[in-house]
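What follows is a single chain, given as structure tokens, in the form predicted alone.
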Amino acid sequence: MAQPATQPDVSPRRRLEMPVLDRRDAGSDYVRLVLGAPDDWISRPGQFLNVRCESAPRSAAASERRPLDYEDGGEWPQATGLELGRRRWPVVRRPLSISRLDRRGRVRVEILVRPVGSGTQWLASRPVGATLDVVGPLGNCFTPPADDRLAVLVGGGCGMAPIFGLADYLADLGREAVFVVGAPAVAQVPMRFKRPPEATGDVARPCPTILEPHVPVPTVLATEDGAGGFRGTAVAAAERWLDQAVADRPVAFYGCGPEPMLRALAALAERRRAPCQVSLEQFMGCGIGVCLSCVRKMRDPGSEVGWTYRLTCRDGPVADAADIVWE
């Protein structure tokens, strides 16, 4: 999982408070929080925050007598273990994907929230004005093609987070991209449309103009219940495109989404022999490689049993598909 490798013109990691700018809801599923960067702040697509999620963080600090310092002037709050006590409390920061960066003007870091647990709901409950506890960034990034072949961009549920700035970065690189976004309905796709997308069935073709938020290559469409864009999966409707579209052109593939989507995406960039980087999702404590609760076995021809655990926080969540043990 060693490549690809974090760019060395990305910021170190730091903790911040970023207030939230913007906010809105984002399909059925889904919100999108803009967040305050600092000036000197470059990301790149794949990295990730580790967001703390605890409501009012100096009110509790104060009810629950919680140190508000830091020790030793370091970047992790004290415990005090009040927090166990708590039911259904997130005693753990939450790893969200960088979902695009806009350095124009004020910098932005933009997330895409699916509320789903007791610290995703509060994060996607935060107002604007409100500020996020915030480490990052974190891990390393997609690595954009090493010639001119069209860079497939697959994304499905909370994966297609990171997949929107991989396009952006793309295109002003001004490479030839195209994204495939899969969901199980129209509605739970984190999109607005000008008009509501036509089922086309085993057909893979762009979709009509998106309002919201702007995508600068051509978006494919797939549904699992076929009432907008083509029917089935993501990965299914990206190589029906392909088959279409391109015929021999090589191409590499780049994904994020359960884990079931990728290892689909990585047997079809084995089927044509193409390139594949994939972005796990892995549940993760610390984010920075101390809890050792994001292990993932990996590829080691230098190991006895011909592979050996990684992290995926330190040493991805970007890494080559070939290289990663699917079990």
Ligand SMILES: Cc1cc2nc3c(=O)[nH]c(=O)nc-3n(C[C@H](O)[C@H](O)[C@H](O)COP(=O)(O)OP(=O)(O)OC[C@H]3O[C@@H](n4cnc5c(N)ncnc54)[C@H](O)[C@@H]3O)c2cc1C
Contents of the next structure:
Amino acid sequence: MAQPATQPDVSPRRRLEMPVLDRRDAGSDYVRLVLGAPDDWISRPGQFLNVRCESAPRSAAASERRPLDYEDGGEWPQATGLELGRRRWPVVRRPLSISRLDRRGRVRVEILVRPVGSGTQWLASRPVGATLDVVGPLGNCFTPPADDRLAVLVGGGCGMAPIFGLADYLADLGREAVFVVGAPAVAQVPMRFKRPPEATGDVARPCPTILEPHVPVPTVLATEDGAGGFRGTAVAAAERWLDQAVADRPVAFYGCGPEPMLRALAALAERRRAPCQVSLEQFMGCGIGVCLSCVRKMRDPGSEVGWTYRLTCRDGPVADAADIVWE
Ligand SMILES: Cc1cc2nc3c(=O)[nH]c(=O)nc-3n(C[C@H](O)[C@H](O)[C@H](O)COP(=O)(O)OP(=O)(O)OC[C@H]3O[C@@H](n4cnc5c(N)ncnc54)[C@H](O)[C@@H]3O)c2cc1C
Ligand code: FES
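Okay, that's the form predicted alone, but what's the structure of the form predicted together with the named molecule?
Complete assembly follows, chain above in first position.
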């Protein structure tokens, strides 16, 4: 994995409170939160925030609550399972990609939350005006292609989040890119369309009807049910689109999403002898290289066994796909 030290200028990591400036539902599965950031905030696509979350709220009468915090010199608090379940407990911080950064005027950082469990459900329910306790920016970032090759950006699930920012970044640099988005169905894509995207079967082509959010590069939609866009996975759509539209032009692949998607993308890149960077969604705890909960096997020709463990939070989350030991 590329070390953060080799990355371009980004703000040093710090803990801070970020206000929620805007909150919108995005498709049926996501909530987009826009957070206010300090004026000197600079992050790059691929970096993430570690956000302090609470467990999702459950109702409990105030009279049933009693202090459960440990007080110095006091007894260790006793709590029943029911009591614990009813309270809103802080959970370990949750890693969320920085989806977009807007430095025009007030600096804004956007995150795209898919509420899958207690922490992300709590996060997705934060209203405008709430503040979030975050640590960031963390991790390394995607590196633009070394030459003028076409960047093929592939995002699936909540892995779409950093790909929006990467599309912005490459467009700002004047680099050519295409964004391939994969989801089970159109309703699960965090985009609003002018009219329902037409089903194109095994033809992959850019979708002309995105109303929101603005995506500065052509966007190909792939759905598993095939009711809108290409029928199949995002990686299959990327391959088909390259075969149809790009022929032999050199490309560089970038991906973020579920592990099987990244693995398929790595295999496609290998077939096309193209570079491929992927952002890994590993379980994390501290996010800063202390707890060792995010280790990942990476190739290491220098070691006796040919691989070594790297920390996804500190040495990643972006890695060269060819360095990953896929298991
Ligand atoms: C670098 C990085 C960037 C991420 N970016 C985003 C993002 O932009 N938007 C977003 O919605 N999510 C993102 N995730 C995933 C997000 O961190 C997890 O969904 C979250 O930690 C789950 O916490 P929870 O309390 O809601 O769920 P839990 O109750 O802890 O778990 C609910 C379910 O989610 C799964 N899960 C938990 N942690 C992870 C994880 N780290 N990766 C994959 N699955 C997990 C569990 O297996 C379980 O099935 C990212 C993860 C990483 C490592
Ligand atoms: S999350 Fe703690 S070391 Fe990576």
